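What follows is one chain in structure tokens, specifically the form predicted alone.
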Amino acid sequence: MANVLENAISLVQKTADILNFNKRFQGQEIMERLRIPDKVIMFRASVQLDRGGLKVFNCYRIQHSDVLGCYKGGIRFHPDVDLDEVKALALWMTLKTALVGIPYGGAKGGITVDPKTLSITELERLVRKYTSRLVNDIGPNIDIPAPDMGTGAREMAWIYDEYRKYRDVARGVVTGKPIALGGSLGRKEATGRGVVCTMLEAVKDLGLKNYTVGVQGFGNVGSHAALDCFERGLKVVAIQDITGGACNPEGLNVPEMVKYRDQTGGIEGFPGGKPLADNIVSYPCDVFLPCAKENTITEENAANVKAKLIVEGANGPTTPEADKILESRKVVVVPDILANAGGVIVSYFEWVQNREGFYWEEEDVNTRLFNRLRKAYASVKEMAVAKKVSLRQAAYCIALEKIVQAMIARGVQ
């Protein structure tokens, strides 16, 4: 399995070479300052179980860089969470916020846990223990957590409530909260909608007509991306999650699939399509949206991709080796730090609304989200054409140039 941190750092190094940082900023140790996080927080959380006894969990919070603003990043609950993964995710957040022009740095948190194995009360104890250990390291002007894989509005509400025990009431300490606690309309759907927004921009550039869509992953990001496509009248011909997959050349009924998933816990056996026999990466569709985990498009399966366009809803779904294969085959990839930035953009909007005490209509949220993503996509496309590089390389060039210029301007004392 490819190491996601090594993959992320290798592309940062390649971009630093393209932008000639060593010569332009001689003696400033730019790569060391980009490679090494500002702060690495690791601890264990011991949680009392309902049935008696306790369980110990590994917990992480990585604050990668705050040169452009306070730290910002989600909290991931997954059994595969480890230090390198969280470091990579924090680095990508730094790049993502820079690329789309919001005043944040990058951070990420995680707990090595399968949340499905815990009761609600056990999960709440774990979240509150995690929050209490981080109370000096998070805050509305320091580091602002948000949901990620395995977490959602419920967990953010617990973090907000636990934080209030130790500090003044500050709704902006987390984003992705329930609406009743100051959450933003449109936040839950934002990442999926953002994926579709960047997809539509790329489709226009490629001149695709009557195209079909395949979606890998049916959690928050994948399901909302698929729903948005369905509501726009696009044919979503294949969807796969961790339990299984379904396909239908005439298009799947995505709202019915959401209901089925909510009732059964997965999409395996969905009656509105045939079972998906193979990995969805190789399924024949025009546009493919990988919205699951890292390293799902690899050197082993990249040659089997049938899609003309890939829009990365997940973080790091394409390995560097797969990228080279896709580029040689003229498959266009809209990179993760652009395609899935909708979540952090609307998290920023939520934070702004919390600070102002004035809340926007969902239409206003979506309009501002789409305008910002379209602007970011246009700048990436312009850079890609000017430098004759991929969209991913162009996005890294734009983001890193912003970060390093701010780094130098701030000085080191």
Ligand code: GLU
Second form
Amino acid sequence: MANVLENAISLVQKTADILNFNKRFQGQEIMERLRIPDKVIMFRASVQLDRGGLKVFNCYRIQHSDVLGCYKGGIRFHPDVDLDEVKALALWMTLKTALVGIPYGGAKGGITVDPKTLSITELERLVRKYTSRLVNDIGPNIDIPAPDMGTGAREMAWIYDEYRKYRDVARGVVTGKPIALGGSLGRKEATGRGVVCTMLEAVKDLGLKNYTVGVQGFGNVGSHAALDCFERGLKVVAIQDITGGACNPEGLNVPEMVKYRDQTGGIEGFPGGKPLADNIVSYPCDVFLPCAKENTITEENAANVKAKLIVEGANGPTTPEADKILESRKVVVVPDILANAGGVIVSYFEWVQNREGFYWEEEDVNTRLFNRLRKAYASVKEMAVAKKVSLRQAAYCIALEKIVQAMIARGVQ
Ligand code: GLU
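Given the form predicted alone above, what does the protein look like in the form predicted in complex with the ligand?
Complete assembly follows, chain above in first position.
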């Protein structure tokens, strides 16, 4: 399995070469400052189990860069979480926030845990322990966590509540909170909606008509992206999650699938379609939305992709080898740091609302979200055309130029 951190860094290095950082900023050690995170926090948390005894967990928070603002990024609960993965995800946050022009740097947290194996009380103890250990490192003007895979509004509420035991009441210490605690309308749906917004821009560019959509992953991102497509009258012909998949050339009833998943815990056996035997990556659809995990489109399966357009709802779903194959086959890829930036954009809106103490209508949230994403898409597209590079390479160029300009402006003393 390709190492996500090495992949991410090698693309940063390639971009630094294209942008000529070495020559333009001689002696500034730009690449080292991008490669090595500002701060790596790693610790062990022991949690008391309901039935007695303890379980020990590896916990991480990586603060990659605060050149453009305070650290920002989600917290992932997954059995595969390790140091390199969290470092890569933190670096991507720095690039993402820079690309879409919100005043943050990048960070990411994680715990190596399968949250389904813990009871709610055990999970709450784990989240509270994690938060109390990080109380000096997070804060509304320092580092602002948010949901990621395996976490959601419930976990953010516990972080908020734990933090206030040690510090002032500060709604902006965490985003993706429940609405009752100062969360923003539209935050939960934002990443999925953003995926669809950038998809629609790319569809226009490609001139696709009557196209079909396939979705990999049916968690927060995948399910909201699929729902948004469904509500727009688009045909979602295949969906796969960790439990299984379903396909229907006439289009799946996505709201029914959400209900089914909520009742059964997954989409396997969904009665509104045929079971999907193979990997969805090779399913015949015009647009493919990978919204699950890293490294799902690989050297092994990239040649089988039938889609003309891929919009990356997940972080890092396409390996660099797969990227090359897709590029040679003229499959257009809207890269993760653009396509899935909707989540952190609305996190930013939540933080602004918390600071203002004034709360917006969902319509305002969505309009502002779409405007920002369309603008970011247009700038990426323009750069890709000007430099004759992929959308991913263009997005990295824009983000890194902004970060490095700010680095230089700040000085080194
Ligand atoms: N975890 C999400 C991401 O990867 C959201 C981060 C945030 O809202 O801070 O972009």
